[in-house]
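Just one chain is shown here, as structure tokens, and it is the form predicted on its own.
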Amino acid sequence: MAHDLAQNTVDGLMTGSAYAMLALGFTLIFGVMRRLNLSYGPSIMIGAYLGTLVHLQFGMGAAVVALVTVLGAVAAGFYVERLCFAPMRGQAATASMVASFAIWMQLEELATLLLPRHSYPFPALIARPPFEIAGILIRADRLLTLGAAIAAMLALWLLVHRSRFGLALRATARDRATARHLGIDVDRIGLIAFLGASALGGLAGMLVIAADQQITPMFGMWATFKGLVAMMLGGLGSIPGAVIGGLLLGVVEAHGQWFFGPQLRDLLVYALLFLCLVLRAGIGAGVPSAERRI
């Protein structure tokens, strides 16, 4: 029993590291722009489909496919930002969110037009069997994802808190009007944050799909859902919280599936999310966590 608990915990942390990277992208957008981008997952999916297309048509290896996937996600993110967020910076957040949902449908349709079958193969980054440490089986590709998530969190934290660009980023997140009066190009800051979030998402998506070695049209919805839930578990707008939320989500899913089966796993996640939101609202004494800044 103890061995199973340890194995499930390790598996959950490995899977949760991908959720953490998705949540970091959501956090970067929300922390700066105070907007939710529902096209986040589909943008990543477009990058993955472009990488798959390059792999199938030209026989490119994993390194080139990975690069195309990340760049494709950034290009799709730029498209979303220009259409849904740049024209509506001074308007209600709901307008941008609804517009991004419409683009979600558009990107999914584009992906299915590019590659109409339900699933396609995606090259693995690391083709080696799992190895064992103290009786615990560890997949090398999942370990790579965990390392990438930790590196991404540290790099993002250093960028935000130890650089001039990070100072401008935090000023924009705190008060856009004041930042603009101080000479900060808040529109440019928002665009860079958006593209950085898309790059993070593209990296996370590429690692997940390379581990599974296949891509389906459902990936966009999956990535959006996992990233949102992980961000909300960790606290909106918090960089360390996004990582903690992603790891927690992975561990809860792993143990939930082991004890209750896949049918009740997601129900357990929803219950945990509801509990966290209720407790956070009570502890906040009327100051919602959505007001936190990066």
Given for the second form:
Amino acid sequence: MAHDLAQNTVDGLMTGSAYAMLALGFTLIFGVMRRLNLSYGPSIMIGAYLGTLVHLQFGMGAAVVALVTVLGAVAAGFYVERLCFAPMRGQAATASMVASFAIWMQLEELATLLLPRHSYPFPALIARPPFEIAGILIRADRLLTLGAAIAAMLALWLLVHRSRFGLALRATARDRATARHLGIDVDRIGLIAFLGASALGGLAGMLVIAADQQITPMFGMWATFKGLVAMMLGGLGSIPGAVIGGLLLGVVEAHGQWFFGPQLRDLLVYALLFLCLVLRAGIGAGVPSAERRI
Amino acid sequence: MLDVRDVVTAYGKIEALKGVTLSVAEGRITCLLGPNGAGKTTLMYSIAGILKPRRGRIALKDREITGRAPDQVVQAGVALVPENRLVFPQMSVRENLTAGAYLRRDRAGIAADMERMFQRFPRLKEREGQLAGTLSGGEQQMLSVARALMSRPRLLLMDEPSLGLAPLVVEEIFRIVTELNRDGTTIFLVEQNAHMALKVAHHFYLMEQGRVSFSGTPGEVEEAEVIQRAYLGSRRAD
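Starting from the form predicted on its own, produce the coordinates for the form predicted in complex with its partner chain.
Up next: the whole complex, starting with the chain shown before.
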């Protein structure tokens, strides 16, 4: 029992670190623009399909495939930003969200029409058997995901709180109009944040898909949902919150799956999310959410 | 220094500025008075590039800046101290100042200017690492002024710096305005507090319903007359 709990927790943290990275990307967009990009997952999926394409067509190895996936996600993110966010700046945030939902459908249809098979292979980053530490089984590629998530969080935190760009980002997130008064090009800052988020999402997606070694059109929805739920658990728009939310989601899922099976696992997650929303807290509680932008 | 010619700025169909012409002399304090809704802030925003004029011309030392983006206007040497101060409450005093120097790349110069600001505003130095949201209204106003100065402006636009401040603090703010001007900064000031404004201004304009209705120097007109015109409406025949 104790061993199961420990193994589940470790597994949950590993999976959760991918959720955390997805949530970080969401947070970057939501923190700066106060807008939800529902096409976030599907743009990552497009990147992954491009990665799989160079793998199948040109027999490229994992490194090239990883790079293509991230760049593809950024390109798809750029497309979404130009279409759904750039034309509607300073206007109803709902319009951007609904538009991004439409692009989600468009990207998903595109993937299923161009690549009719349900699943395609994706090369593994590290293909070696799991190793054991103190009786706990650990997969090397999951460990890599965890490391990447921690690195991404630190890098993002440093970028936001210690750089000139980060200062402009926080100024824009907090008060667009005043940021403009000071000569900050808020539209450019928004675009860069958006592309950065897409790159982060692309990296997270690539690590997940490489661990699964396959990609399906369902991945877009999966990534949007996991990232969104993790961000909401963490209390919308905070960097540490996104990471904690992601890890929590992973751990709850792992235990739920083990003890109650896959159906109840998801129910458990939604019950937890419901509880968080009802308590209007999130994990970075105590501060009203508007005060917590990035 | 600043030349505004026949500027029309509109919000949709409503013209807030109906052809404003005025100029701000280099090295002087010029003041813009007028009742609420006269278009004073709209004029400030039009100069700063936040709003695009529909017609007319705005020039800074013969260089046209009409309709330029705010960052280009800041680069040209104009900084705005916005109404209600609008410091970033979740950032430290130091970060707020750094944000004011956003377009500058000279690290050494920025650091030197930061020290200069701390000398001029010792209260800010004491609160250097504190979040700006925890400062008093007067301190926030000083921070807002210092933040604008961090871009090394040739022309400082100040929109109602005395708004909502206690009389003693207002005195201090106006003392700072005079000092800044003495040190060579040209100032264009929008004020509701006509009494204080007329004390420091070299020249003033009166604005009513989107037009300049009167201009003069504080000495040549009775203060009561100006206040009468500014807040009770002019007695023009037209």
